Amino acid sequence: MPRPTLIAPSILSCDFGRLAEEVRAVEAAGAGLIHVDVMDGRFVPNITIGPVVVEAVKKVATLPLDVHLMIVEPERYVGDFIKAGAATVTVHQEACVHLHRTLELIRSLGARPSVVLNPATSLSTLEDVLPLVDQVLLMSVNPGFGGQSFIPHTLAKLQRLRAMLDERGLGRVDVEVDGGINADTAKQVVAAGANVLVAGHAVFRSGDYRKAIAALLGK
């Protein structure tokens, strides 16, 4: 049975002195989970927001929080993000010296542990933690920076992703894609396996949110 495709719309594009409103009025407009990215200035050229802003959505949020952690060394980190309200907190393979570990740790704490791979990086270095995970976060631009654009060969690792994830017999857990998505990639990365879209630029600059999200989802 196909997963249903549920639009995570970013914060990191939203207005942050409007920051509840936007959070109530993408839940209103259909999103299925609301992103919240999470930059240090030492993994990624940019630095956004910590667990007090985290904390903050979570008040106003009915929707699970699905958090990106673009940071070094999460394992120090994960705890506060999960007391702060993140229901799914993911790490990057490249930032975790020991990743089983931080897997782990992120499910003992009761949140839903998921990895991402930057582009560069092979799906084989996920072939031991893939029973470990909820969901698997595949960027698709180079992390950092909202507004950049979609980087094709995505589209085969994805299915490649969904194979590894069948054949495993791991079929419940989540597909993520992460940069660029509009409605034309959209429909590209859910034929390729995807379920989970992030999307910043496209709902929050679009002006009509409910619009952005249906178009998104293919309506």
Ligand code: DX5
The other form holds:
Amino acid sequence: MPRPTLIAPSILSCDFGRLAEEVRAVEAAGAGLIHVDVMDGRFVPNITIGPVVVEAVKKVATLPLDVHLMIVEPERYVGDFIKAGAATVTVHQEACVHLHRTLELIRSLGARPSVVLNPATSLSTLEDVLPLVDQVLLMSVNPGFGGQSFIPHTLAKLQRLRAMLDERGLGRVDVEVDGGINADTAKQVVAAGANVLVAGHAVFRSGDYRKAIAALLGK
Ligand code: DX5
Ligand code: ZN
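Can I get the form predicted in complex with the ligand as well, since the one above is the form predicted on its own?
Below: every chain and molecule of the assembly, starting with the one above.
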């Protein structure tokens, strides 16, 4: 069943000196979720934000926080991020030795479990956990930085993911895509089956957040 497309602006590309204002501005401009990129300098070559910043965002946000953990051993921190206000917690398949247990942990703590694959990781690695998740995220860039170019191979992968979910009666699962989303790639990923679109540069580096989000929604 077709579902509404949601735009999830990634605060990684915002002006951190005006964080609260930036969150309010994208909410007023039509965002559907707030995407928070957590990086540890180990899983990815960049360090960003921790639970205290998530807590600060939670104080001003009215939309759910979609927290993307690009960290090793995420099971050590999911509790802290949920306490800080994460509604959805996304963990990398590549970072979880016990992925099944970690997804169950997220649900048991009251958040929506979500799993993400790097561009090089096969969808087959998800076969045995799909019934446990509320969302699957496919990286359309190698994680670590905003402003990179969309990897076209993601389109076929999105189509295969949607088919895998439909075959299993899991059409309720959100399919998110992250990296290099602009008005052109947005149209393509929606046609391929994505319904949650993360966008960093396309929103925060635009002069007009409302216009930028409308363009990503194909309006
Ligand atoms: C990449 C992050 C993305 C990033 C997207 O590692 O997970 O969420 O902020 O930024 P853009 O949309 O600029 O590619
Ligand atoms: Zn992200």
